[in-house]
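Just the one chain here, laid out as C-alpha cells, in the form predicted on its own.
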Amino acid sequence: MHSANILLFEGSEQAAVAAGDAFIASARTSGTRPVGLATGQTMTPVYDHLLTIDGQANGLFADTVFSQLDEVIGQTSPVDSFAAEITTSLFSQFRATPAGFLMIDGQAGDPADEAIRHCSAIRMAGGLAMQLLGIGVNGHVGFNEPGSPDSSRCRVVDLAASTIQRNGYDTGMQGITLGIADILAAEQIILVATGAAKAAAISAMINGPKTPDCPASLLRDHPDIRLFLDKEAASQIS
C-alpha cells in the first residue's frame, strides 16, 4: 500500500510539462524558501517548459530560491558541474535573475564539509519548500544509492557502479547529495520518471517493499509526493 499521488501520461512530454506545471505552482507559493533542482535527461523538457512558461510571463522566477541537489566531486572542469549545467541551461535563460541559488561546490577542498555547509544553508533559508526529483534506474533519487536509509542527510558517497557506467563517469567517482531525510524534509516531493528503462525502478517503488535497496521507496509516503510518469515508465506497476 502506499500513499503517493500517481499522475499518469500518455507520453513524456506530457509528463514534463505537467511537472513543469506543479513546479511553477509550488514555486509561486514557497516565498523566501527554496525550492529544489534535479538535473539530467528526464528533467531536459521539464527544463524547457520552465523557460517556455518564464518567456511568456514578467519575471516568474525573480522572487525564487532555488537548490541543488546533488553535484559530483572532482569534474577537471566547474564547466562540466551540475550547477553549472543548472545556470546555463536554466538561470541564464530565465528573463529575471532569481532571488538565489544555494549550490553545491563539487570542487570544494574538503567535500565532507561543503555537505554540511550546504544542509546548513537550506536550513537557514526556511527549509526545501519543494524538491524536484528523478529515479536512476537501481532506483536512487539524487546519489542516494541502493543502501541508503531513510536516515541519510547531505554527505558524501561512493557513485554506484551501474551509475558511473550510465553517465560516463570515472572508476572511483564520488559525489554531495542530499540524504534521503533531507528530501523527506521538504514539504512537496515531485519525482518525473520517463521511458521503459525506468519501469522496473517505479514498480519497486511502488510495489515492492520499503528499503533501503530502493531509496526511492522510503519517499513514498510522504505526505505531498506527486508522480509524474508516462505510460512507459508505469508499464510494471500493479
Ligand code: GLP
The other form holds:
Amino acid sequence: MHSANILLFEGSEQAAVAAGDAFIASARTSGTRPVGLATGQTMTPVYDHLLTIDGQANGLFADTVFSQLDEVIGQTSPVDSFAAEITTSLFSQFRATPAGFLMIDGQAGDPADEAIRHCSAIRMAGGLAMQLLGIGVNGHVGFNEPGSPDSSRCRVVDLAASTIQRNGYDTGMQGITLGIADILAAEQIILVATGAAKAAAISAMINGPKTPDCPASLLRDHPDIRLFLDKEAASQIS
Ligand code: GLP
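Could you give the coordinates for the form predicted in complex with the ligand, as opposed to the form predicted on its own above?
Everything in the complex follows now, all chains and molecules, and the chain you saw is the first one.
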C-alpha cells in the first residue's frame, strides 16, 4: 500500500476530524450516487464532526444519498439495529433531510433476499461513490469476517466469536454485510482506525499477506483508499 494513502494523526480526535472532512468532500461530489456509512464506536467522533459542519452549513447533506454497510439480523428490538443507530445519531440531527438512505432491513423475512436487494439498490443508484469503514480487531471490514474472499458479495454471514464477544451479541448472531467485492467497487474508500486495540489489525492489513484471513488486507490495492489512523492504531506498522 502506498504510504501517501496512510494518514497519521497524533490522537483519535484529529484522525476523526480529518476523516470527517474527507467524507464531506466526497459527499459533495457524489451527485446522486450513494456514500456508504459504517457503524461502531470509531465512527462516533467522525459523525460528531459531520454534525458540527452541518450545523454551520445549512443543508450540507440535503442532496446526499447515504447507504448502509452492514446490519445485524433479527435484533429483538428494531431500535437496536444499525439503521436505527445511524438514523438517530445522524439523520435526525442533520439540519436538512438527506436525499435518500439505502438501508438494510435486519428484520426482513428472508435475510438472504434482503442482502441481494440491498446490493442491487446500490447498483441501480449508480454504485458507491465512497464507502466509509472501520476495522475489527480481527481485521474484519463491515461484517466480512476472516475467511471472506475478495469475490464476496452482499450476503448473510455468521459473526466471528470475537465480534460477538466485543459487541455483546448473543451466540450465533448473524449479520448482513456488503462483500469485499462490493466495497472494492466503491470509487473511494475511507478507513478509520483509532486506539491500540486496532494496531495488530492495521499492521496485518498493511504489512501482512493479502489474504482472506485478514479481509481488510484485500482492500489495500484499491486505487483510491485512504487510511486515517491515530498514533496508537499505527503503532505496529513496519
Ligand atoms: C463492527 C462493525 C464494523 C465496525 C467494526 C469496528 O462489528 N460491523 O462495521 O467497523 O466492528 O467497530 P468499533 O469501531 O466499535 O471498534
